[in-house]
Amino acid sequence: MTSSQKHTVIYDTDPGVDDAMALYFAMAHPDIDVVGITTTFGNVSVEQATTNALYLTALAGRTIPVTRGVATPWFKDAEAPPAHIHGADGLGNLGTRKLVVQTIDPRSSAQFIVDMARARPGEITLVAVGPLGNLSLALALEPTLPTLLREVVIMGGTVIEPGNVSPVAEANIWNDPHAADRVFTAGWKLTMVGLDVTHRVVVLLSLFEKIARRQQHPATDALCHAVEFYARFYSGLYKHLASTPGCFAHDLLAFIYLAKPELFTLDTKAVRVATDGLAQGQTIVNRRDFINYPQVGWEKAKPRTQVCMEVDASACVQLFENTMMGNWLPPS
């Protein structure tokens, strides 16, 4: 893949501060066309995620179909949203919001994914940055979905980097591990953008302030407010962010990978997800696939996933800045 290709995207998301960063980058990038937003529980409830998706698109002057998706995990008990990380509203507690008039598409998120894939076979990339229940349900509705989508890019999981909700698990996968394992074994072209790379890319609060000054727009003001809340959490947790507040790129990197995959080093291996016990949510990568493991679940025929292992962090930040500084917003 080259970075000059156009990408028609359905964005599966649980906004979420870094989800908002990713959405606005996608809107700003000339080679990315977001044709639908499907929401899920995760950083917030699915109801709040839907509200946030509608609000963020309207604030940026865009009309994009938004659908409400799964509200709970497939099997495990649901967890309370991490309000201490993203704010109670998912966007750093924005307070009073501007009135928006956009309405939700009546279809479920899974049905929307299936409908769009059937209508435009081979054209649509699914970028998923939350728990993977919508994709799992869409697979149940349309078993041939892996042949209908162009590709799937997931922000989730980790191989070597420690987890962020347990010693081994990343939050999106841990939130719905059964759905995630189904997605990793479905057989589509799949890329995992996990903590091994997202914890290498820090975007400073000062950059968001610079973007807000350049754009002078309610959308970038809201994003800057949300990132300030988000950065306070990370600055209190990681010593290297205490003196220069910022946050990990996380969901943003899924779209940066899509726009410029040459910034990443990939390893292509089979991936499975631990669905219970102390390792629940761990993305287990068969890094020695030359060995014929006898255990059920590691057969040679299992689908392979492209796993991002290394990243050019400074180039990612520069691409984000250059893109966000462009003329992508309507007059406020």
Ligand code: BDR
Given for the second form:
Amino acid sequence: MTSSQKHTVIYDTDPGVDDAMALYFAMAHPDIDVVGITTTFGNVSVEQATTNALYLTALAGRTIPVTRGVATPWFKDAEAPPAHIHGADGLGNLGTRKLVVQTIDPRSSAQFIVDMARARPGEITLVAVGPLGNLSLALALEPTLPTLLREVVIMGGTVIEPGNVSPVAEANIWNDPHAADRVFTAGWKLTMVGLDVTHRVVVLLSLFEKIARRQQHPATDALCHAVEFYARFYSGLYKHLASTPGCFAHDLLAFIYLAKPELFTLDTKAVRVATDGLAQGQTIVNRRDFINYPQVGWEKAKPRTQVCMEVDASACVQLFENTMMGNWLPPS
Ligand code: BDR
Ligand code: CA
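Mind sharing the form predicted together with ligand BDR? What's above is the form predicted alone.
In what comes next, the whole complex appears, and the chain from above leads the way.
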């Protein structure tokens, strides 16, 4: 891939353990160039997410602009962050943190997205792996944003696979369903990487230990520590992870899709989000779009989303391993 074909990415994130593994994969992959990190509430508060984004980039020897984004959902009440999954600090309760000197970009995350899209029309890919408030706000600031961005890839939602925070809802969509519905109906080139594929791809703790042994670096040590905490939650919940600790590749898979879309099977359909009631946060996919449903909201002209339905799991894990074993970290 030439430098002009590289994916120039703004990473919208709530780090978060799987957000951290996704960030390091993106940094390690030669075809991905992360030019900004926009934070949001979700796995942790937006303040902690911003601290973690600055910390993870500094630890890996990078300087990438980091902006602070939305702190709460658009309409619904905020919920306490899931400290039992990601740790109170979002990174598995890291012991001592190195002092980092990076400073935050003073713009809001939404303003940063708009400024970058206007400055580089058609070039930027947005990879969003948290609740979608920053994207929703950016759309309000710049209604032509869908024509200014190259594409948007989100980790969130589910079609057939059961939800992970309710029987039908995935966490990122649940956390801000109104913002998510705005994103699904905005009309950009949009790909949804949801639980239908992320629950098929397990990354074992032993792989992170192998990567940390190979790299001998504070960044991969911190990642390994965080994954150990995260894997404990998954191993306690899912029988197939009980004896071999590991976790789902949620946010990581959004970048793996970007790097190798041929590993996924897509279905291109209209997607809407249930914003209230028992189904709140459900991503509803119109899988029979040859039927002219009469209800408002399912008009034929509604924008379509590329929904990832199947994935080559072992090829994804192999790509992750090969990429992370390369020389992407400076000497510590
Ligand atoms: C998603 O929710 C968050 O906890 C993870 O970081 C991921 O983005 C998985 O449902
Ligand atoms: Ca996330």
